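Next up: just one chain, as C-alpha cells, the form predicted on its own.
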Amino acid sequence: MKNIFRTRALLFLLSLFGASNLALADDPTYSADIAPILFDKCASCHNPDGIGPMSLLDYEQVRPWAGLISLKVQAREMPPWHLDKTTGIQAYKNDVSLSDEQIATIVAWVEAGVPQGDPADLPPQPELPNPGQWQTAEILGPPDFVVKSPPYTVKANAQDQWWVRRTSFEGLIDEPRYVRATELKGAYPLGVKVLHHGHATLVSVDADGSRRSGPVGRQGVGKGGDLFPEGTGMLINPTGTITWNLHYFPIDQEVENDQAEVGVWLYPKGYVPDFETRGEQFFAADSGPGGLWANDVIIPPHSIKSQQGVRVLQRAALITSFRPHMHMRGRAQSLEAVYPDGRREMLARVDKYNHNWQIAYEFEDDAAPLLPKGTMLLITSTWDNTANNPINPDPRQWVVFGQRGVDEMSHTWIGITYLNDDQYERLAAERRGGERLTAGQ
C-alpha cells in the first residue's frame, strides 16, 4: 500500500482530462498486471531483435528500467504517439498509446518497489514480429513482386545521408494493375537499423501519355506498411522509373552495400475498385510567402517560430491518414480543415513531434476526414530551437531549409483518395444513413 494514496491522486488528476471509469489493483504486481502492458505495447520493440535500446521480455531486463518507464509512460513519451489527446479525431487503427488506467498501474506498482508477483499469473510470451520479414505478409501473405534499390554503404558514426537514386521497372507485371498494399523496409539485419524514412515512387505513362506517379513503399521508423482500404487501389503501369529517396542514420558500425526492399501487393488480373488512389502524398503549403517549404523556413536561435501554410482541395477527398515530417527542431503540426462554409475544424494535431520517429496516424474508417471539393487544409507547424528542445543539436544556431536531419523541414504525407461528385455524395449518405457522423459532415 506504500504511496497507493498517491497514485490515487494521480488517477483522479488523470480523470480530469477525459479519462473514466478507472479502476486500479491496490497492489499490482509485474506477473499480473505489469507484463500484460509491456507485451502488448512495448515487446514489438523492445526485444533481442528491435530498434528499442533494451529488451522487456521478462522480470529481470524490465526491473533495472522500471523507474525510467514510469516517467517516460507519465510524459507519454513511450510507447511513441504523439498526438494531441486533447483537441482533433482521436479514433486511430494504429494507436499504441497507454490509457490513463495503464500509467497509474504502472506507477503504483514502481511506487510499491517492483513487486514480481506469482510467475504463475504471467501471460504467454509475445509473438514478435520478424524484422527480416514483410509484416504486411501477416495479413495478405507473401508480396506479388518485390525491387530493391541499388547498393549503398552506410559509414559508421558519420552524417545522416539523404541518398537519391532511380531504376528501372519493368518485367514485373505484363499488364496495368491495382495495387492494395506496399511495403518498404531496410534489409535485414542493419539496414532495419539504419534506415530512418524513405519513399520509393514509380513515375510512368498512361496509355493516353499522362505522366502518372505514386508511391510503391513509404517508410519511417514507427510506420508500417500502406494497406488500403478494402475497395480502393493504385494503378500502375508495366514499365516505368522508380525514384529511390532514402534518408540513413549511421550507427556505430559500417553498413555495407545496404538495399532497402520495395514489396508490393496487387488486386487480381481483371480487378477495378471503386475508389482510385494515389496512396499517401506530399502535402506542402501552396507556394508563396508563409508556405511550409525550401526557402521559408529560417529559424534564429534560441528561438521557437510557427508558420502556417494551406492547400485548397479541387476535388472532394477522403483523407485516411496523417504524417507530419519535420526535423530535430520539429515540435508540432495540425491538420485543421477550413469547409467551404467557413466552418473550421482541428483533424489531427501531433504535440510532442519528435524527428526519432515517423509515424502515420491512420483513421479509423468511420472517422477519417470526408471533405468536400474546396475545403481548405490548414497545416500549422512549430519549431524549438531552444535548449529545452532534448534533441536539439545545437540552439545557438540559425536553422535553414535542408535535408539532413540537423536542418529543417515542414510538410505532411497524407493518405488521401480523391473523390468524383457521386463517390463523394455516396459515402456521406452511408455515413447519414448509419449515424457515423464525422469531420465535415
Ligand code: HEC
Second form
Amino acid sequence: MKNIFRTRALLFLLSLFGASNLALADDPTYSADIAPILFDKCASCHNPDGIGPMSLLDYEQVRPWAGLISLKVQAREMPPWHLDKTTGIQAYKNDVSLSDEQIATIVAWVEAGVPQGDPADLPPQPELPNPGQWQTAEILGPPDFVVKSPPYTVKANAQDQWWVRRTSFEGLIDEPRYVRATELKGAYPLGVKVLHHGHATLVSVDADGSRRSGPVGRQGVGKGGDLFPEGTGMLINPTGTITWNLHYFPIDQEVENDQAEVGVWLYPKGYVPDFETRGEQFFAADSGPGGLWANDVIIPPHSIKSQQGVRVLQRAALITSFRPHMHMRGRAQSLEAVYPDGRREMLARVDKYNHNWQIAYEFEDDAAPLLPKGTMLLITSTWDNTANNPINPDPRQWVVFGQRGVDEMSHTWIGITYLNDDQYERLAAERRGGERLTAGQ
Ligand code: HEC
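Could you give the coordinates for the form predicted in complex with this ligand, as opposed to the form predicted on its own above?
Complete assembly follows, chain above in first position.
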C-alpha cells in the first residue's frame, strides 16, 4: 500500500508540473491497457514453455497474480532488469525495463480492482519465442557450427553442482577464423531449466606459440547470446580444447544426460575485422591487496558488507557489457572508472542484484565506456547476509568464498575490446564529433 501511495503522490506531483509525457489512461482496463504491456514485456518468459513460474497470457491467468505483479513492477524486480536507474549509464541494447508510465498504469489498474474491459480491445496474442532455438539465429540465421558438452545427469534433488570437463576442438574450421557471435544454451526442454549459468572457453595456441583463450559461449539466466558489433571479431584457431564450466541447479525432476550446446557464428573466410576482441572476460581485481577474489571474501553473520577491488587498464579499451556475479547474499555491485586525470565516473550499478539472474547489461554503441590506457576500474560489491535478504539461506552463517550458491563470490564479466592508440584516438574523435553535433542542434 505504501508503494501505491507513493506512486499516486508522484503522479500528483508530476501533474502539478504538467508532465505531459505521463499520459496515464484514465481508467485502465486489462484488454486495452494491461495486455499490451504484459504481451510485450512479460509473455516471452511467462508462457507454458517459458522460464517464468506462471503464464500471463490472458485475463483469467493474470487476475490471481495482479497484486503481486503490482508489487514486483514497482520494486522493478520484474521484468528482470536490476540496474540502478539513478546513476550511471542508462542506454542499453537489451533494456527490457518498464517505463514509469507503464508501471503507474499497472498500479492504477490493480488499485481499481483489475477491470477486464472490452475483449474487443485486446491486441493479438504475442508471438512466443521458441526456447529450443538459438536467439542469435533471429539476427544472423543458423550458426556456422555447433559443439555439445559431454552428457551429464542432473539429479532430481541435490545441491547445485559445478561441473567441469574438457573436450577437444578440431575439425570444425580449417584455418583461423573471426567469430561474430556466440551463444550457449541448455538442451531443450529440460536442460534449459537446469542450466543456471555456464561458460565454454576455447583455449588454443597461436602460430607464434602464445596461448589464446576466448569464450565460445556464455550462458546465464536472463542472458542471451554475445553478438559483437559489425567490424569487431574474436579470433579462434582450428584446434584446441574447450573447457565447459556448467552450473546446474536441480529442478525436482531428474534430467538425464543433459548436453549444453554452443553455437558459433563466423565472419566470412578471409575477413579481418577492424577491432579484435577477446570477448566477455572474467574481471576480478587482481588478488592480493585490494583484491576481491577468493580468500578476501569473509562475511560475518547478520551483516551487510562491501568490498572493493581495482584494476588498472594497461591498454585503452571499449567496455561493451557489464555482468555482475555474486551468489545468494549478493545485493549490489557497481563499476566505476577513475580516469588518469583523477576524474571518477559511475559506469553502471546494479542495486537489486538477485542470484537467480545473470544478466549482461549491454551498453548502446555510442554510450559504451571508451577508456584511455591507465584508467582504473573500481568494482564495489555489497552482500546482505541478514534476514532481510529474501533469498538468504541462513543469516546465522559465516560465509566464505566458494563455488556453491550458498558460498560467496565477487567478480564481474566485462565485454571488453582492447584498442591500440590509433583505434582509441579514432573512436574518441568520433565521440567528440558526435558531441559537437548534438550541442549544435
Ligand atoms: C526473462 C524472463 C522474464 C520476464 C521478461 C518476466 N519474468 Fe516474471 N519471472 C520470471 C522468473 C524466472 C520468475 C521466478 C524467479 C524470480 O522471481 O526471480 C519470475 C517471477 C515473477 C513473479 C513472482 C512469482 C512468484 O510466485 O513469486 C511475478 C509476479 C512476475 N514474475 C511478473 C512478471 C511481470 C508482470 C513481467 C512483465 C512486466 C515479468 N514477470 C517479466 C521470468 C520473467
